[in-house]
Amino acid sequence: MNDLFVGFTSLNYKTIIMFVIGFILIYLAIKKNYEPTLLLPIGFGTILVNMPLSVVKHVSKVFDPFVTNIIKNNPDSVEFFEKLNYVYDSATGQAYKVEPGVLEILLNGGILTELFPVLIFVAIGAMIDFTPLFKNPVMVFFGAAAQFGIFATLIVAVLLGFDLKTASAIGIIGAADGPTAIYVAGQFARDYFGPISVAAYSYMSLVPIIQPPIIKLLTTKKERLIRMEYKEEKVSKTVKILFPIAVTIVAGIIAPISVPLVGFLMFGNLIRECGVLERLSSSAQNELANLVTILLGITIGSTMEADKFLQPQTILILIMGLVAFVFDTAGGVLFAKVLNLFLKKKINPMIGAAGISAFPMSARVVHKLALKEDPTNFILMQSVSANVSGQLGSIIAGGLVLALVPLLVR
């Protein structure tokens, strides 16, 4: 009769806590339809792994005496257990044997394997058309600038104490790109994989309220009414299907760890290019992004367990993650304003907030911007642009992190 109440008596005011957070992202989703694809499932997920004894996250959960005396001579012995389904409470000083339930299968199976995000990476190079940055390859330069908030943050985050890992796992939410930070945190910094991964998509749907105030502080009427030309010959078929494979190779020479992000992007983008297979494109762009993104969200949401969850630590990525997201915005816009110091055809500096990785919601938001301005400037494709070379930039700079942080480290 007792196990009929043990649901209630195992409720406590952090299970409530992560609760109304799963309720908050909710309601981000439907009421505000922001980045609803993701943050529903994340919501439904965090409200699933508080749920009293988290049946869906462990089946069984067994102290084991043995394993704990090792791990207390022996701290750094935690990852070790942890890689073979033990948990550790530091709390108690106990650790014990699990049976992973679901949400732990597809954890352990889909994201800490990396499966999850470079399937995404193929759903998205099937999505995007890098005609609009063949047509302008002046944009490349803004991808690389905006990912400035990614290092910018780094270097507040080690300022604040964390480690150069955890320090670089934050930074990459500047990268405005959702798997590319679950990648680099799933390496780096697995015990804050939920704040930064949260942080990701929640920054990501909030770039039309985020961007805007940015460029406009940053930019005067004048600048804003700048017009661009755009041109308008054909990019050859030979050209779209050569792209992804050189794009791969220089990546791989350059930043060798980089080649799952970009080479699972770049066969997405061939497998839409070549022409030849039609129904795979098609595929990738819908059921495979489908299916992956609702996986993916509740898998992300089972990571918000309360006891990992509320820290002033999850404060902190939260509020760096931000920082991130205006540093890109920042370093993108003065990359054109100072470009421009050079050049007799000016570019609109609102272009250069484009260069960040939100594809293609970025975009949007600076064409948007410069219709206010004036309703016949159209800097639509010059945007996109920048915005397809910000999705690359992210990638190679999440590339760069993770070969150069660990010769740091040693």
Second form
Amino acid sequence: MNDLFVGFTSLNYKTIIMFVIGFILIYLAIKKNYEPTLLLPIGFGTILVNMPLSVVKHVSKVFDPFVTNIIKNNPDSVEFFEKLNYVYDSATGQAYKVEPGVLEILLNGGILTELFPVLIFVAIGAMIDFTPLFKNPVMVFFGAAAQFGIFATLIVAVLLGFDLKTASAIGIIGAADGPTAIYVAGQFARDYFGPISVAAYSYMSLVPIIQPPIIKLLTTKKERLIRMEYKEEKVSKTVKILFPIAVTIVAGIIAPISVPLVGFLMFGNLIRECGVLERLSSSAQNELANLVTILLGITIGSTMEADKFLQPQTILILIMGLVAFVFDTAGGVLFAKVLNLFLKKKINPMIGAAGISAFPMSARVVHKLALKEDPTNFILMQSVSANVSGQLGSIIAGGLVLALVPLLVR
Amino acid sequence: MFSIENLIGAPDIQKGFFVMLVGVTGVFIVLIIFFILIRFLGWLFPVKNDEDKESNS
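Output the structure of the form predicted in complex with its partner chain; the preceding block shows the form predicted alone.
Below, the chain from earlier opens the complete complex, with every other chain and molecule after it.
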């Protein structure tokens, strides 16, 4: 009789909390329009994976007496069998063969292999127009300065007790670049995949709320009123075509491990700029982006199982994500202020805040703040240039973290 | 002399500061290279007159 009502008997308070979290994510996506393309699938994936018996994750669980016996005689072999889709119940001392369900297949094939993030990079590359950066290349330095938050948060996370790999993955939330955060978390912090992804995408949509108070806190009214001359440099089509190829080669030589990140982003950009692949460019920007986003979102949701998600570390990660955004914004603004000490023609330090990867939100926020101070002060083009360079800076920072951390943790 | 090998047994906080130092410097160096690259490509392939007209139209 119990088997008939297994759905009811499997429910517990943790499952209910996860349903509520899934519902909140869906609510934020629909009602508040916070990154709906990802938060909605993540929210629904969270509900799916926490259903009784979690059939979407594991289709069946069959007792295997042979493997049970091997593990009994050799307890160290548990890890080996876990990789072969076995689950060992230490309480009963029994091993079970698990048949993966659809979400587990998507997780193994799409995220743990890094396939989905890399495909998303192709789509993003096809969407990015580097022209504002070519027209105002000095702004590239703000894309570098605003990555400071990644590394500062890494230190804070280590101080809070996270190991170096997990701390690096948490710091990357500050890149304001969802796919990079997912990519690094997939390599360094698979246990915290859910909270890191949710934090990365939630805070990205909260840029208009997070950045203005920090900018105002770090700048004076006089600084916010600084006008900037805009000299537009013309860019040839050849430069636009050669840039993604050259960037891939340079990044690949400096940090070979960053090639999947930089290379696929630049591949998408080359498709866009070459001028002879209109259909492919359009497909990458629309069909590919939409399809992978659906699968990526629901698969991230599948990592949010109650036992893994409902831990004190999850709250710490969500707080650290916010800290990372604050440090990033502060890094960019303070860098501009330091530059102003040496420059004759002063820079409006608010531009520094646009050096994060959240495009074009961050540029818009800075532009709006400038207009609020002085309705005739237009710094949109400079902000967009800094914002585009932030997109480059974030993947370079991600690549460097991927290259450096494994050298130190062996 | 300093080597990464010396850091392997070090506490995580020390490693973290190393990643921070090399990471921030590394991002700046790579983006400075990109800046030079943009300038160099712009110098090597200036806008042709017909491209200019096209972009103005």
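Here, rigid core means the biggest group of C-alpha atoms that superpose within 1.5 Å across both forms. Residue numbers count along the first chain shown, from 1. It should be emphasised that the depicted structure is a prediction, and the values quoted were computed from it without experimental measurement.
Fitting the two forms on the rigid core leaves the C-alpha of Ile26 displaced by under 2 angstroms between these two forms.
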